[in-house]
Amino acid sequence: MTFTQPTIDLTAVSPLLALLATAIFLLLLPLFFRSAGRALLAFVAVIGLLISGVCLFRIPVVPISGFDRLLLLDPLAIAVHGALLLAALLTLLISLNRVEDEYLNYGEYFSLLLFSLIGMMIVTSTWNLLVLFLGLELFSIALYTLAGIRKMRADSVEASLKYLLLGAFASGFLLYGMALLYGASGTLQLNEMMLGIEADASTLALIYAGVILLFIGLAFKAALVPFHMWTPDVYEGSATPVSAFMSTATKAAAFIVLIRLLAHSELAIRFPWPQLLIVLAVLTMTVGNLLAIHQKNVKRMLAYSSISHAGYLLVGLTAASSSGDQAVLFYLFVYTAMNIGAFGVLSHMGVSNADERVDFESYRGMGYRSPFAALCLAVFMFSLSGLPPFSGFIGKLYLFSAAVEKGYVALVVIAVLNSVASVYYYMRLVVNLYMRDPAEELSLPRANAGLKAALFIALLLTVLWGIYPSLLTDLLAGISRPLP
């Protein structure tokens, strides 16, 4: 037997080592230099943040592989990359406004928070099923973590616990159905086992198990109803910034995975998944909405948000065409930046260790004594809503027009209703701002740069997709939808 050397291309792992070593040094650096503070371990990690986004930028658009075909770096991968490397970078620096009062270990805090980017971005460009369920792992584990890391609070705990039970349940549907999928195909590589299954008929069925439990676990990362229940608990138990990382990275990484899975089955097995999608996304987004409403808890609300949000960006994968997927990662960034902004203001509400503003009366009169926060809160809140000119209509627009090429207009229908619904919860926060006087004496603590930068760069992009979408369709319009 003769040992073949695999082939390893740096260029294509190389945002990924810049993150992997810059989460091993901030691990490092307080063990060394016990005085290493809040502010220089912030500025290391957006070091490594701002590397490993020169590194994407330099990766060529044709597709490359890395380590022997466990790794593809193709204009699919590459976009969403980007939109993962936005979302730390906004977590990251809203976590500077509370990571003082709630963690004890800074180091820790940013190290995972890099360790889960990295699991994201190994997950959304492998074709590898076994290299699929270690990146998955990898970014589990570390929002398991980063969901309990206010171990002193009894909500946090528990937060961590019903993540980490119900991620361990999802992930056992996720390994069983690859095991399906090697026993029936003999290989690893999604865009290779489904190749001639139709001349083996008696294999047909193991396949469709496989992919249906593939699904599942996909469906639990993404908070796709029935899969949802875990979200608005695990969101006000964890800190905002985690919640606001979760609601939009975890959801970017299911979605890329679910449009190579969705373009792949259903070209080589025809597996009917326009049926299955549309049942999905009425349910995702009525459910969330309705849910949305009677919530008195902001963050609990934006976590009823999230999933309707899932049920919009199922509408775009439903098309099942390249203007629906580029529409899809087109909301993923506009999502990103309008959720995370939203729970960056959330973040600069909170008081103190003990206490978070989370209720919607806490909001009352905000306009008057923070202004620029109140500005940035309604706008994320309009764009939220769908509102032009916002980008967030924008997104919806274009999600909404790849269904309608593809004849779902009824879906289209059901999806803009359950747009208009959801203005009354955002509008109410909106509401609260400005047209109603505060309870009591509304004090808010100081906000620092980082908060600040992070607000004004979501409200700038917001802002700025909505009015000039092109700067960014113009960078995802040469993605095609994967095929084996």
Given for the second form:
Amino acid sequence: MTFTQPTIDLTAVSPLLALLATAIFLLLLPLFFRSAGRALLAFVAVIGLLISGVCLFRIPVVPISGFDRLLLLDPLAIAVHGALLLAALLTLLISLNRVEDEYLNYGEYFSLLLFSLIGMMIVTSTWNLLVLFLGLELFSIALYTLAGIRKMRADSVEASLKYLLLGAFASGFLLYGMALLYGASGTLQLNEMMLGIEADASTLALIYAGVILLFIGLAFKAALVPFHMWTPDVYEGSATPVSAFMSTATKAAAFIVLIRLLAHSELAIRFPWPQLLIVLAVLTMTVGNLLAIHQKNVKRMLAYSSISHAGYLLVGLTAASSSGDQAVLFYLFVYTAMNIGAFGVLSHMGVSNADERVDFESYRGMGYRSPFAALCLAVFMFSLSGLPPFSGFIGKLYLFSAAVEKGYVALVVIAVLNSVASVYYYMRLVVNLYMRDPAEELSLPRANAGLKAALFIALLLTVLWGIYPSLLTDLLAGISRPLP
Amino acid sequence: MFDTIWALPALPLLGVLLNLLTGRRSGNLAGLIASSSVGLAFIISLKLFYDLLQLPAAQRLIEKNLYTWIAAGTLRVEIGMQLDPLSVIMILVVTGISFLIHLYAIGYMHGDPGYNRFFIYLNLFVFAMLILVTANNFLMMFIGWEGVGLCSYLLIGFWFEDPVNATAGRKAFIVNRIGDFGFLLALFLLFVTFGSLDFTDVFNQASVRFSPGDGVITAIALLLFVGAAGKSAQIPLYIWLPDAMAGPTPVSALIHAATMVTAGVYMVARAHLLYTLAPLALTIVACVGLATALLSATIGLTQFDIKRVLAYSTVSQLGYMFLGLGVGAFGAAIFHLMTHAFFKALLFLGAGSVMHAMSNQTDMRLMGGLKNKMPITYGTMVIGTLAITGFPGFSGFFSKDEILWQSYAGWNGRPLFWLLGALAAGLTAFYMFRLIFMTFHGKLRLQSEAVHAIHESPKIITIPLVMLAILSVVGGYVGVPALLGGSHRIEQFLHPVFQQSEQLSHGLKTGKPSLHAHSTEWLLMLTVFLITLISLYLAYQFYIKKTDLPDRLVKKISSLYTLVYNKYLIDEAYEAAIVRPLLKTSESFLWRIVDNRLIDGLVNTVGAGIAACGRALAVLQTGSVQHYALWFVLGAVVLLGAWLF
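Mind pulling up the form predicted together with its partner chain next to the form predicted on its own we just looked at?
Every component of the complex follows; first up is the chain already shown.
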């Protein structure tokens, strides 16, 4: 028996290593320096993210498959890592706005954030089912904890527990699916699953069941209807920055794995995927929007809106083409900027952790009291509802045109109708900002520098990608799927 | 060499952003930021102009596609700019005049609570206008077009506390929407016909695929002209412009006289090839222009509000430009556009200076005798007036004469066009000198304590006046006709742009006498000059010598006078024929029945249905983990079962 040492390519893992080192450092730092304040920790975390970003940038564009094919860094992985790093950076910055009247250990908080980021990056860069599961659990467990980070609050603990229970439930499906796939094919590599197996009915049924169960586990993470029920409760109970991170980064990670799962030609061809995806997309968009329409709580509204955006992303996925994948990636970037930005403004409105102002009424007249934050929120709302010239418009245009290219006209009509309906609840907030007098005189705390920076970056990207989308599309041009 | 072209619109935009970010904190700095951004843009324009001159005439068309905005399917939207002699003249006029008016506004708007907001709007306007004139495709042009429309609306209603101003802003916006709708339809038709909105592409295809008189091209040209008539205040959409004088005077000068209102002229000139291919549309353009010139000139005779007189004269001069375009003399129209920008900006700023001194009084019946109190304003205004009346030696003379000559001798010209045009020139001379005599000569008719305080305006106001006065004199010498020993340099400069149309029109020349000898040109020129002199003499008699003459004349023809004084009751006619029936149908039918019952009923039913669905779904959202898991399992069962079907 010969043992071949796997090739170890440090370039491929350098972004992960940088993050890992930073996360561990952040965990240990308060242990030795009790005085290490929030600003120092945040600074270290930001530096870590930036280093990781630079490392990512230095990875060559040719696909790398290192560590005995356990790790894969193709253009898709690199692009989504960029989106994930952006999400983490923005989340980190808006986290700085939390008022320190409650015990919150920033060392733990930041390192948990980075650990979940590492998990997401692992998940999105592999064909191997075991590595996939490892990464998935890594980021899930970190997120369960993050959801309950405000441990003195009942709703936070409730959110954490609900997320954990349902998450474990979903993991069961996922793991069972992996087991079936392994059993049927004898390999853990997703891309080699259909090679060299007998295509008889029973094996195909096993494969199908396995893929569906795997899909369900991911659909839970991506909050697709009907696996979405946890979303509003968890987002509402978690700290606002954590909700922001979950709604964007988790979605990005889950969608990339979905792309990998469905992009594989054999798996994609033999099963009725388009029909399934169309049904799920319509359900997800419509249910998300319908429920968002009569929310009184802005955070819940954003939770349901994030479900409907998962539906729009599914439209791009249905196209099952290179341009569809690029559109999904584009939208993930755009959605990251505008959605974390919107949550950032929400966290500004939260006067303290104990007393969050999250109902629509408390946004009345905000346009005159904090003009910058209100302007940002208005732009994010315009962009989320898909109005030009903001990036949300371009993103939706790409998603929908990818689907139209493949002839899914009816689906796109439904998607457009949905996005028209969504204008109602987004604009309700904007109306409150500028056209209603405040119910009571509120004194808002001054936004801190981290939040301001995050809002500024998010605003800039939302506007810039709207009027100059090729800044982003050029970066995503390398993403392609093999023709079936 | 032309890489800096993107900076042209970017600079005013930067000014907007800076002023937005600093907000009211910037104080007086706002004016400085705004002015210097436009000043820099002007310098860049000069540099671009110089660079363009270095190229051989045939190569003077530079296109820069900055980037692709949207590329989805067959739709490609490019963000692109182009520089050619036509657009370079426009950017020079826009940035140059804007710069002077920005300077003037620093003094004029001093102390206004909306100082910062004013300069934000003004810079935004310059940005949009530069997008409009440097666009290399119809869509970008449309974006700029809508942008300037928005700024115009915001600035007319700048002092929105007064409902009159807000109403004027609304009127301008609504009337312009009608025009914009025509433009938009033209865009759709262009895209359907040519599959592209790119200027070069469309014009190249048009010259190959279509022959003169084609129906589609005529439709496109006419729809575009509806847009132009809206923005450039031509019959029947001119009614918004006189009301637009509700805005601050620098705005009237910049937007509603010198630059924005000429966008329609620019657009027709830009699409010259389409118009040459549609002689019918071209003739309609000429007729509408001429009618507008005459109609508004007669109204101008009777108005007493100094800004309104100038507004009607603007409408009238725009009519001249369309006459020039309509007879196929695109170069002459652009020449007049340029000189008009100089002297009309000057006249408006002069009027603003008078108002500044008279504590915002605009009624000329209360003015008089300001000659000695405001010598610089007086002197510059007289120069502006001589220029607009086409007095030999002043800029207006050369450009107006060129248009009149072409309306007689141009390939689409007719002797009748010339006759009516000359008549309008006489009217112009009369009402403009009436303005000068009533405002500056005779005795001051205002009786109040403020009279002693009347004095010349500060330097920041008079310097731009003097600069514009100089331009109003020398601006015409770039286009001295061959008849007077010149070489008509501007026409030559523009020649490459309009070359295609000229070649095409040679074949179209209707069998007209080719006896356009120098003697005819001399004769026509002298006739116009004579008409101008007579008008001047009449105005002198009416308003200086025998000041009771106007009243006696008015009594004799009182019914006609009242009709003209009330602007031919056109506003009232629109009110009765369009606005009120529209309101009535809107109120009794559209609102009460269609909207309230039908649409609201439908919307409410749908809305209620949606809300009910939402509630029904919300019921499922129990908050209980067991229920969530149940739905999860149901979903899984359905998905797994899908394989069986």
